[in-house]
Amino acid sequence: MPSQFSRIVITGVGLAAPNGNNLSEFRQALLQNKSGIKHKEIRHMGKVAAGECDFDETKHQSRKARRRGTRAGATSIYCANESLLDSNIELSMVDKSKIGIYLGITEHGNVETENEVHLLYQNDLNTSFWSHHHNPRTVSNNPAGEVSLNLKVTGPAYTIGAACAAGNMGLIHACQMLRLHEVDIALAGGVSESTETFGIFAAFGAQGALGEHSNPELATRPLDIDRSGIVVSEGGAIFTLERLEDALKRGAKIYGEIIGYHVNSDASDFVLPNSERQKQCISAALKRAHLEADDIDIVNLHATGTVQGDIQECQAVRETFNLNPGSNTHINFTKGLIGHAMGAAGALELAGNLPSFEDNFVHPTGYLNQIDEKCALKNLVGKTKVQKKVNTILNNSFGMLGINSSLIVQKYRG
């Protein structure tokens, strides 16, 4: 069979989320509507709502290596190792030059730069306080590079900058590389260290788009009439991807098969979304998967909690899917429980829905109390999980500068 027709499957998942450090914990938190949002003290900002992870940074690397590296790198190392363990791949038994590492990111290097500038000004602008580790910490390929160093993988290892569409993009790029036989195994997904930097909080605050509430769990309420904006979160989700024939040969368990995707650009505004382009992206992903809209069981919305972002996406979904009372398609979103994990968002949100193929539940969406009528969608899951048979998931991730991605995963059918 020609390589471009190779079927690509997910055989491992490793993740760190604000409400879980593995797929089982994360899934249970989502099904139980358990939020991972808390208040955090941020330099120059005071107390803000944020989604922080609490995983063991040195489970898979030495303390010395962690001191030299970054939070994003530590997250990536943790998730990549957990994904490989979950996939039951023994690195000593495979060709490490044929393993690719493709990680989606938003910003990177802000944390180290902010910290060192702060230290500089605390010490009379003495540049001797500037770390000699600064350059390797702040180059954009750092998270993937740290994984490569940690695992001693000699295949291609790099990041994909695609704003908040990046988590999907890591997976899409990995599929393409596997089909081209550039690699035999891919570690792909997205990571973010955004809660470690005050700049992103300050920027969303300046835009009037930073979610706030005395109860931090209520600071992120996508689609709700009382939503106030984005809650910045961190985390990561890295999947092990393989060609189906290779996975079957080694008897791997299969979480799902990637059957469709599309990426396009708005070309219309720096930050404001474009509903028509989003609709085109979703439709093209469906076409690639040879599916009709009603064949999709779950649509996971990007749903950041900003007014225009929510409205534009809901319009795109409403016009694409025939959401009548008898429709097969149910809609959910994940940011109401974990906040916006930026480069990790799409990957984490896909991971949170993958177990639906086995447990046949659509997870709830957090504190959605009163829907904004402009965001009204039939079959939108609220505070209570919905039981239904699930065979297909469509995952939306959209980002600044008008980058859109949609990814479709299907239950493996043999």
Contents of the next structure:
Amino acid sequence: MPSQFSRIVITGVGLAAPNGNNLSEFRQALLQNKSGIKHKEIRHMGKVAAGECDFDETKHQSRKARRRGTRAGATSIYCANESLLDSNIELSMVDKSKIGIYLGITEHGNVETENEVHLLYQNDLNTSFWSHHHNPRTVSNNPAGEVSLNLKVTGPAYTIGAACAAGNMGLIHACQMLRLHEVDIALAGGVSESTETFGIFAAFGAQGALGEHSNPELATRPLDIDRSGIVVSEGGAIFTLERLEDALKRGAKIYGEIIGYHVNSDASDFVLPNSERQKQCISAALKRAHLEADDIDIVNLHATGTVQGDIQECQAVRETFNLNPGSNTHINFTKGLIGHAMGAAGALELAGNLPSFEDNFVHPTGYLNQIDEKCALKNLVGKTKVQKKVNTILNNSFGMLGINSSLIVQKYRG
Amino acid sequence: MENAQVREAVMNIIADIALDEDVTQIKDDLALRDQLDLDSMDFLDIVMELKKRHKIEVPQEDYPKLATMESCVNYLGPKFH
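Right, the form predicted on its own is done; let's see the coordinates for the form predicted together with the partner chain.
In what comes next, the whole complex appears, and the chain from above leads the way.
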């Protein structure tokens, strides 16, 4: 990073994943190749593979507040509180007007709208039964707003809509705001309540992109020749971010330093990815970090398990990282074990790899049996974790309407 | 419907809205908002639940009649079938 910019570090992690309710549980599940995907009854659709979380919604909020809010709000409140506790920041000791809350979302409001429409039809289309909670639950800043209400934080709190690149985007936006000194502390990441809505499952089904299998743990197998599509998941991951000097001043534990990122747009298709633009995004992130491709120890693929998406991304990664015969870079992905957590995906997947700076493993990827040759990559991690000294992670997250994001985090080395 | 039954029906609704509070301690002659952590959205919840559970419509101009448990019973009693 140019020297005039502050260095930004991660000092707290709070998360809810289908296979873990905190970083330690999540990491252990990933290292053990333990899936969090199960079958769930979805309205109008029956039994579908999905990744649901099982955290205590009222650990950090009252039952009344939970009743008023949304699932995404509850997930955000849980993750934000856990992240702050992990960071050892005492809220009463800091200026709450200088805390920013920046949460990436793929979409928001579908859950409430579907539920209301369902009730509308049960009430003979009588709109007088439509809930007065509809608007505050469906406004797109809802998840971040619920966190600000819960924590009594008065700084900027809003969401960033960026389809499935949103988790990375929350972090990237937080970096920018910290560097501009708009805020002193950022609670940033991504969140999703998508498993509560049938529409997203039905739409992926209509696209021929919904992962299915009699064994739900096999319903999404990114890069496998037999992959059938996406498993929709919910969850959240919220990081506490600070400027390095502030973190050092209070003796904070530093999980890692964000040293590079890039965001660009395909400008080519509503849903189909664009390998060339993805490659440009990755390369620009490397350039910003002043790194060569071979300096990256782990690339975490977006890898959703769709036929075309996996091929396009693998091409971009192969052309960027696998040109050197003795390539240092290992490749993994997380959706084989947790499904696609939509707005939370990028943030959760970064969290899943972050402990590799300390435990020096690259986590396995689920149930990859036979790789699609079009997805072949050197140093791709399969069902078993790989021991390796890890200093640098590149996290890819891409989304519909052609938004690409790459984020690079480095082990803090002083 | 007897006043005691009306009171119980209203109490059940409030209990489902003020989830963290002990509604058995409500004093009938005091304003509900002075005893419980209820705001305008909660009162709209009460109105909605009266409509959903008991098919009772409360027009906006009558909302002040839901101020205390006593006034709720007096106002709603004739509306319960």
